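So this first bit is one chain, no partners, the form predicted on its own, shown in C-alpha cells.
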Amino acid sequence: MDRWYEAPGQPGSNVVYSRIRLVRNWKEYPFPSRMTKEQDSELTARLCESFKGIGPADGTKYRFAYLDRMTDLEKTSLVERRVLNRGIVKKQGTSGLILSEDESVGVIINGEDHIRIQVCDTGLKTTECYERAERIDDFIDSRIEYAFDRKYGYLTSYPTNVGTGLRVSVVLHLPLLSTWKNFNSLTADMGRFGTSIRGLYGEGGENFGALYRISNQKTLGQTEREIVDLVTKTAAELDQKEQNLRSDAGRRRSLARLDEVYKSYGVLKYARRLTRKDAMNLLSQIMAGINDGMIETKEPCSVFGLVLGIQPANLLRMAKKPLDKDELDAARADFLRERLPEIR
C-alpha cells in the first residue's frame, strides 16, 4: 500500500500536508515519567488489549509494535517519515506502536504521555483529519477513563498540552515568503494570534527547503473546533501570500524562474554525490516548479515523498550496512536519479 506522503500534492497549492495530534492519559496510572518499570509494561499490554477492534472500528488495517525492541535507526527512520517525535527515541521501558498500513495514523502508546494519536494527510484537510482523529479518541474513551479535570480539561505531562490536548499542524513550501523582507514581522503577528510558524528542516537559522510548520500555540481556553479553524485560517492566508508572490515572480522573471527550475531538475537527475542540504533546496525548485506548471513529470510525483527518502536515517536503512558522509552523498543522490520522474 502507497503512504500518504507518497501521493502527489494538490496543484495550486503551497500546503504540503496537514496533521492533528491528541495527547490523552489513564486515569488509573501516573504519568509515563513517574511510573515504575512493572507499571510501564502493564499500562503498554492493557491499552493494547484495549486497542483491539480499532481496525474494523477505523476501516483500516494497523500494525503492532513495541517500540523498546527496535533499533535507535528503526525508530529513528520512523521520525523522519513523521510517525514518531524524538522524544520517545530515547525514552526507556516499555511503550508501543499502533500504526496504519499507510501510516497516516499512528498511536504511540506510553510515551510522553500514556497515549498519543496522530493522523496525517496530504493538502489542507485539518478538518478531515481532525474527526478522524477524534473517532479514534472516542473508541479509546468508551474503554478506559481519561484523566481530566472539570476546570482544566485533559491532564497531561507537559504543561502545554493541558485542555484540549489538541496540536493542529500544517506545513507549507514558501520559497518566496519566507524570504520577503516583512516574513519577521508577519510571523511575529501570527504568535500574537495564538498561532507558530518555524522551519521543518535546517540547523540554526537556516531553513533548508523553504518548508514551514504552522501550528496552534495554546491548548486551555479553547475549543477543539476553534483551534482547528484558526490554524486551517492561518496556513490558508500563508498559502495565498506565497501564490500572489509566486504569480509576481512569474510575470516579472519569468524566464530566470524557469531557467532555476530547469537547473535544478537537471542536478537531481544527474548528480552523483548531494548533500541533504542542497537536495532539499533543489527539491524546493521542483516543488515549486510542478506546482506552478512550469514543468511536468509524465509520472505523477510526490516531492515531499522524496524529501522524507533522503533524510540520512532512510538512506542508512535502505543501504542496511553503515555509510560514511560521502557514502550517504552518494546514496542520496542515486535515490533521487532513481526515483525523480522524467518530465515532458
Given for the second form:
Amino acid sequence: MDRWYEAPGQPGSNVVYSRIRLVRNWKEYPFPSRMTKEQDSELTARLCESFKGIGPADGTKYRFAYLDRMTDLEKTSLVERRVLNRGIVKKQGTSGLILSEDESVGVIINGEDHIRIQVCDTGLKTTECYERAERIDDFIDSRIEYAFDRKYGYLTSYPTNVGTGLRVSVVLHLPLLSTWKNFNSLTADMGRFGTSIRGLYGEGGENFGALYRISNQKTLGQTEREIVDLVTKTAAELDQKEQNLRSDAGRRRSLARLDEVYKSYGVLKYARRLTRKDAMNLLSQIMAGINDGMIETKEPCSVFGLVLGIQPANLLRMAKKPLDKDELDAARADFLRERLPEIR
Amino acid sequence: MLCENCKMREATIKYVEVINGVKSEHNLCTHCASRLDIGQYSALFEGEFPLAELIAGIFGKTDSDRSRDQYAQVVCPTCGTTYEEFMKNSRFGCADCYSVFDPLIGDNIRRLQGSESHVGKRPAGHRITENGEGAQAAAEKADRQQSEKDAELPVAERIELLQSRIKGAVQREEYEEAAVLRDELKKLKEETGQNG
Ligand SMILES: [Zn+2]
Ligand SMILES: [Zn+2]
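Having seen the form predicted on its own, the form predicted together with its partner chain:
Next comes the full complex, this chain leading.
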C-alpha cells in the first residue's frame, strides 16, 4: 500500500501536507517521566489492549511495534518520515507505536505523554485530519479516564501542551516568498497572531528546499476549532502570497525559470553524487516547476516523497550497511535517478 | 514596545535568531535579557515542544530569590516532583502536579499560553451529565463555596486577601478584575469602619 506522502501534490497549491497532533494522559498513572519500569510496560500493554478494535472502528489497518525494540536507525528513519518526534529516539523504558499501513495515522504510547495521536495528509486538510484524530481520541476516551482539569483542560507533561493538547501544523513550499524582502516582518506578524513558523530542513542559518512549517503557538484558552482555523487561515494566506509572487515571476522571466527547472531536472536525473543540500534545493525547483505547469512527469510524482526518501537514515536503511559521506551522496543520486519519473 | 518576557518594562534589546533559515525576532527589556540566555529563549517559540530548560529559564528566573527559596520546599505528594525539578525540566510528573504547583506557576503558564483556562473539548466524563450538574455547574458551586468561606474570615484577613488578589490582578494586567476587587475592598472597609 502506498504511504500517505507518496500521493502527488495538487497543482496550484503550495501546501505540502497538514498534520494534527493530540496529546493525552491516563489519570491512573503518573506522567512518563515519573513512571517505574514496571509501570512503563504495564501502561503500554494496557493501552495497546485498549487500542485493539481501533482498526475496525475507523476502517484502517494498523500494526503495532515496541519502540524500545527498534534500532536507532529504524527510529531515526521514522523521525524522518514524521512518524516519531526526535525526543523519543533516546527514550528508555517500554513504549509503543501503533501505525496505520499508509503511515498517515500514528499513536505513540508512553512517549513524553501516555498517548500522542498524530494524523497527516497531503494538502491543506487540517479539518479532515483533526476529525480523524478526534475519532481516535473519542475511542480511547470511552475506554480509559483521561487526566483532565476543569481549569487547565487535558493535563500534559509539558505546560506548553496543556489545555487542548493540540498542535496543528501545515507545511508549505515557499521558494519565492521566503526570499521576498518582507518575509521576516511577515513571519513576525504571524507570531503576534499566534502562529509560529520554522524551516523544515536546513543546517544552522541556512534553509534547504524552501519548506516551512507553521503551527499554533498556544494550546490553552482557545477551542480546537479556533486553533485549526487559525493555522488553516494563515497557511492559506501564505499559499496565496507565494502563488501571487510566482505568477508575477512567471510572467516577467519565464524563460529563465523554465531553464532553471529543466537544468535542475537534468542534474537530479544524471548526477552520480548529490549532497543533501543540493538535492533538496534541486527538488525544490522541480516541486515549483510541476506546480506551475512548467514541467510534466509521465507518471504522477510526489516530490515530497522524494524529499523524505533522500534523508540519511532512509538511505542507510535501504543500503543495509554503513556508508561514509561520499557513499551516502552516491546512494542519494542513485535513489533519485531511479525514482524521478521521465518527463514529457 | 513592551518586553515580551515580563510585559512590564520597555523592550530595549532586540534579539534575532535564525533557525533553518527562518529569522525570528524577540524584544526584551535589559532586565530580562540579562537574566535569560537569549539564545535559548528564542527557541521557546520554535519546534513542537520547546526543550525543557528553555521554559525553565523563563519560569525560574522571573521569581524573586526570596520566593524561590520559599517555593523550593514544595513537593508533589503524588509523584514526588519538587518545585526545583520542575524549574529544571519544565516538566510535570503527574496530573496532580498542576494543582500542587498552580499557586507558584499559574502566572507563568498564563504568560506562556496567553490564557489560564481551557475552553475546548472535554472528556466524556466531564461533559454535562443527565441531571444537569456538569463540570461547569460543579465548578461554579465550588467558587460559590469558596467565597462563602472567605466571608467567614476575620475582616483583617479578608482585607489582606482582597489586597493580594488586587495585586495579582494588576500583575496579570487584568485591570477590570482589579477594579472590581478594589470596589469590593472599598465596600468592605466602609461596612466595617476600617477606612483609611
Ligand atoms: Zn522584561
Ligand atoms: Zn505530581
